[in-house]
Amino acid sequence: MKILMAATEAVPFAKTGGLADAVSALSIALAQEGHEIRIIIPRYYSIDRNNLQYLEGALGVPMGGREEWSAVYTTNLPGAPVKNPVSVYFIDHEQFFGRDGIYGVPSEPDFLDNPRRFTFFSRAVFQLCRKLSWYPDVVHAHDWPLALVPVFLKYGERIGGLAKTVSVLTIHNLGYQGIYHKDNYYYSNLDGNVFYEAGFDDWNMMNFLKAGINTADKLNTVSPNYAAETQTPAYGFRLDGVLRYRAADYRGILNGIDTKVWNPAIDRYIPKPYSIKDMEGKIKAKEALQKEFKLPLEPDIPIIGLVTRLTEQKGVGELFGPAYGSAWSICQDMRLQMVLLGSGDPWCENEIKNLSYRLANFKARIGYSEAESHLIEAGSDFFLMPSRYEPCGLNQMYSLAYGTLPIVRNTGGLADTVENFNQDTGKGTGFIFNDLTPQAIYNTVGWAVWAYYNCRAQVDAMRILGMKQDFSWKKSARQYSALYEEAIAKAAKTS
């Protein structure tokens, strides 16, 4: 099949979460699995022109009643196939991506013209492939910015070369959506009626993914306990009757991760390798993660690691609340070591630096480091992720792999990925909690570091148990396989 990736970040181009990791590792997969893959992205400041290829002339792009121009300007993802490479191509709008920022900056978290930006570049993926003369069978749209892409192909892109091509749209995270003035709509060229027949209509707002999740020929987030909890309204952010409508073309499909990079054997960030056959690489992390972060080089005590963004979506308020968050009283009544590493909201940084220098036991970095987030997990006994909610989470298959047992709320992907500790059977890969509050995270931790204390040899067991897990992306590749085939097969019949 021709598949073409339609995203706002690829790695390692343009980053600002684990869509970019996605977007690049999936197109991977799906090339070594002999498909044809290419990505589009726009060209933001931080890709530097002098490393790509320019295509020569420039590219239309009908939109508000006049022709938006760009440039177009290509080069390869590394990492893929020699044999079947993946070519990126890059939309260089000066006015629209010529800026600092992906969706926003600090002094301006939502650009004020987000929703003419990604409307813009929604519709170029079509002019792109006119322009190339290369018609996917697929377009594979992820997120609210992409989610108009199933709309235009639906209203009026669906012609010539593209007459038989389907879209697929992928939600890596309900709760954006893209809502903004429906005095943007106007810009899209989209017929008025489409307005409502698409369903952007959203208490006199325009919900971009709203639009999306009607109109694409198939529908899949990034894992199936959250496919399954979006379509509740505990979790589906008011969308949870369209997907319910949509149910029968939608469905969890479990992200990969990187294996180049989140592999113990091969961890260039880590003092020693270490693998299942082989553990003593985790015992020289742990002592090297003591010493980075100063704390008592006790070997024999288990250390609770975080890294994570501090906002209300990771539990931070029940985990650091001032008075009320439970990372206090663990630190306080357990003996243990636990190590952060974050940033994020204001208040959670503030309180985590008044913990941090508080307690003996407990030390925080803020900010973020490549190879911290490495020595972390290799070094950690447990991994700490009291999500309110998680699409996929990433942290807990790293953990798996480098042998730290994850203790996870029981939400998304972290109820797909952790199998709970049964004390009676041994078996188990981690620990996990129904209610978000600060007692189930104090009880939690504390059954986990009990177990450590009590338990050894089964935590040993649980450790190699989980590094023999596997969450390569070439199982999640044939499955979007399968997806894609659904659709095309869903359109064939249609027609």
Ligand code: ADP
Second form
Amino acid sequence: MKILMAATEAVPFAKTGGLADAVSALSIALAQEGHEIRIIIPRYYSIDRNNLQYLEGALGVPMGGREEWSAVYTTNLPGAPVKNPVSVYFIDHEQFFGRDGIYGVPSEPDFLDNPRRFTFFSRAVFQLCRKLSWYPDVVHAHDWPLALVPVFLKYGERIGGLAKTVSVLTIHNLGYQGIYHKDNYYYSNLDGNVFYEAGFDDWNMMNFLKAGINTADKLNTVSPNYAAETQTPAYGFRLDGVLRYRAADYRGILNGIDTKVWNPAIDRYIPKPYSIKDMEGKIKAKEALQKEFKLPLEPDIPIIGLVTRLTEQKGVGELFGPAYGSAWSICQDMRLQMVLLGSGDPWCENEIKNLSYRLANFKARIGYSEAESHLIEAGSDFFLMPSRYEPCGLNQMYSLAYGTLPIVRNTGGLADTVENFNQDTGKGTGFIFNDLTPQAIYNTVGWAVWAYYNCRAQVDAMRILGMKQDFSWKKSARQYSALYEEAIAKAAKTS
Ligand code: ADP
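Target state, the form predicted together with this ligand; input state, the form predicted on its own:
In what comes next, the whole complex appears, and the chain from above leads the way.
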């Protein structure tokens, strides 16, 4: 199949979160399966043109009664098979992308012209196909910035070489929908009636993702459980009804992890590699972690690790909220050590700094560090993720791969990937709680620590079970290609 990935991020070129990893890793895995994959992303200011190849000729993109002109650059995606390379195309438009930041900057977190920038970019997807005379079977759009791709395909672009092209839309986080003043609809060049027909209308605003959900041939999110949850009012961010309406075409496909980067047997950030056959490296990693974070060097005390964005989505209120968060009592009452790496909401960063001054067994680093995140995954005994919602979650999968038992809330991809400890059978890969309350976090951490001291053989067996799980992209890529096939079959039936 010929597949065009349309996204705003792709590693190693542009990244703000897991989307960037998913786009590139999925592309590589699909190319390894023999599919012809190309990627289109904007050429942000931070992407050096000198490393790219210029494609002759400008790209004209019709927008709101005029035409925007841009240049196109290209290069190959690193890590893709040599025999089946993946080309990445960069749309270079100075006014829209020649600035710092992908969606915004700290002083302007959501650029005022984002609806215009991403309307332009979504339209450019089709113009690029025409410029290259390369017509994909599937255009795979990611998240709200590309949600106009399925809309454009349905309303006008499905002509000529694109007559048989179908669309797939992936929702990486339903919390971000792209809701703007409907004046921005002008840039789409769509007829007025399509505003209602495609379902842009959202209390008199323009909702990009809602229209994408309504018009995509097939859609998915990044775990089966999150796909189910998003169809309920509690997790649907007001789009649960629209998603229920599309239920027959809506799937959950778990993200994979990069097993070249997140693999304790070849990890260059840990002192000694380890695997199921020889776990000594994990003991060494624990020691290195305690040294790095200036904790007492005690081999026989459980370490609880956290690596996270410090935002409400991650349950940090229940953990660190002043006066009611449970981290304080967990560290006071239990014989354990807690290590955190993260950055985010200023109130939370402050609270964490406070705790680390007042508690000898709680150490934190505010910031972003690839090296320390690897050391925490390897050196901890448990990894805590009390997420409010979690479309997929990567850290719990990294934890399992590193023999570190996740303590997670029963939500989204966490519920799909972690199996609760069963004291009777000794089975399981982690510890799960249902309610997002300080008390539930406290109790479940307490349960895990109890198991550490009292059921060591079972805990060790759980580690091994976790390390044996397969979270490779290969598995996900197969599910995506099945979804593409379904989209093609469905379009053939209805046309
Ligand atoms: P989300 O994408 O919602 O933040 P995920 O668990 O899916 O949550 O992915 C988060 C990724 O970002 C993981 O790879 C995690 O290790 C990484 N990460 C988050 N915060 C930090 C940090 N402060 N330093 C290093 N890596 C981090």
